[in-house]
Amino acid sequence: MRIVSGIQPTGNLHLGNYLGAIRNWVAMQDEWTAKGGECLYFLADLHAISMPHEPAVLRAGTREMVAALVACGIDPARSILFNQAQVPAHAELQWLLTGTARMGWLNRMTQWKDKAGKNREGASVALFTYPVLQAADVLLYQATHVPVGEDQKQHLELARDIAQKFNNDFAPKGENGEDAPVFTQPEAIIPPEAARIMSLRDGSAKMSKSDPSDMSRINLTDDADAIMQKVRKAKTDPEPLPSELAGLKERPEAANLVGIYAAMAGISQADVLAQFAGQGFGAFKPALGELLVEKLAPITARYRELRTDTAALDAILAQGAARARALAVPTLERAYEALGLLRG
């Protein structure tokens, strides 16, 4: 059993990143390694260049993401943690798979349409072939399972289609004439529903590092005073908290704060309302702020310690990349051989 998953190396990580993705990675690491499985987690820096970017920002963001993952509980000794650029086999296999992928398949990708918008002629080729690199990311390691959210299901299906067509077209026969597929077709893992964390200033917009207002998000670098201040000034309404979830339906800011409390406390939103029903935000906000400070303090302290130690972060990536390269070689060699390409 082998899980493979990647994340864009964006810096300035916030509560939404932690609750939306990173916490699930830690849970999968603990569950799968206990069963003898393997977890490969990579920083998708090759994917990042499909859109306009600043090289220095990408480099810094990659290191910050490593620091955040380790601070949140990813253990480089139990999981393989690396960045794509240090494993050239990702790019090599992507090129080999472009002979199997079809233009029609890529044209149907929803994210291509969304990100390219009306200016498709001006979009990069890398953005168009992004899903083929994603396929290479997982097929390279013979991944058996890939955690996916709603927005990535289509890309995993494409990876399965590419694997199946490649195997059908090029897989050699075994000693007894049986098919000997080159690639494993990975299965989707749908993680437990991640908390959808919205802006503290606008309950209809996701919490984002690109929001110009720092008051809209809880950063992993925020100290206790900053967290308490941001929660205290978070947008709300004048009504007290209801006793039933239905009472939050038309109250996005209230629903967001209740959702954050539930996610951090590890309880249901219904349980939060049972505890605070009838109370105003003058009572609820301090309780939420104190909970956030308590839960995030160890992560924040470790993150701050790690992010300034460039040598240690680079060492984590180098060691992970060496382990990843060792796993990648057999699959890459089989793909070259299956395609009839001569290798020295």
Ligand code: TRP
The other form holds:
Amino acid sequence: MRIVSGIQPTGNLHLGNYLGAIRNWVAMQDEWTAKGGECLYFLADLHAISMPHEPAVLRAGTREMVAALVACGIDPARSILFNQAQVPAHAELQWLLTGTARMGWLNRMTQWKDKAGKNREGASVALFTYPVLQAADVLLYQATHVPVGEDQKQHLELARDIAQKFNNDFAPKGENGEDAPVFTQPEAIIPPEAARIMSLRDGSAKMSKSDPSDMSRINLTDDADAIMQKVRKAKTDPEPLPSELAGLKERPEAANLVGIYAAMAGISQADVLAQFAGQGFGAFKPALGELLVEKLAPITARYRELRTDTAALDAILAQGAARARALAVPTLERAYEALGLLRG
Ligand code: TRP
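Pass me the form predicted together with tryptophan (TRP) as well; I've looked at the form predicted alone already.
Next comes the full complex, and the chain you just saw is listed first.
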């Protein structure tokens, strides 16, 4: 049982990143490693160059993401934490798989269509082959399970198709003529309640690091005073909280704050309403602020300390990459061999 997942490195991590993907990784690490499973988590820095980017921003963002992951509970002793660029086998296997992936399959990818938009001629080749690299990321390690958001489900399906076609076309037979597949078909794990956290200033926009207003988000660098102030100033409406979930419809800001409370307290939104029904935001906001401060304090403290410790962050990545490189060798060699490529 082996979990493999990647995340694009971005800087300025915030509550939305934590409740969206990172917290789920931590939960899976704790659950799987206790049962003897393995977790490989990586920063998809090679994927990040498929869109226009600034090298200095990518470099800083990669380190910040490592700091955030570790501060949030990814333990480099229990999980293998690394960045793709330090494990050349990802890029190598990707090339080998481009012989198997079909143009038609990639043309159907919705992320490609969305990101290239009307300007396909001007899109990078990397944006088009992005899902092949993603397939290499997981097939390289014989991943059995891949936690991803709903938006990445199609890319996982593609990885399965590539694995199947490659096995079918190239896998040699075993000694007794039995099938000896080169790649394992990975299963996607889509977390059921991957919380979608919205801006504190606009309940219809996602919480985002690129929102010009810093009041729209809770950063993982914010201290207790900043968190309390941002919650106090969060946009709301004049109504008290309803007793039923249906009463949050058409009230995106209220729904967002209730969602954040539920996610942080580890209870359902219905439970939050049961507790606060009939109360106004004058009562709910301080309760939410205090909950956030209490739960985030250990994370933000560790994050602020770690993110400037470049040497420690680079050492974590170097150590994770060495372990990943060792795990990647057998599958990569089998893929070369299956394709008839001499390796001496
Ligand atoms: N494409 C993923 C995203 O944007 C990141 C990613 C890259 C990934 N390689 C992966 C996720 C392999 C899971 C497995 O979220």
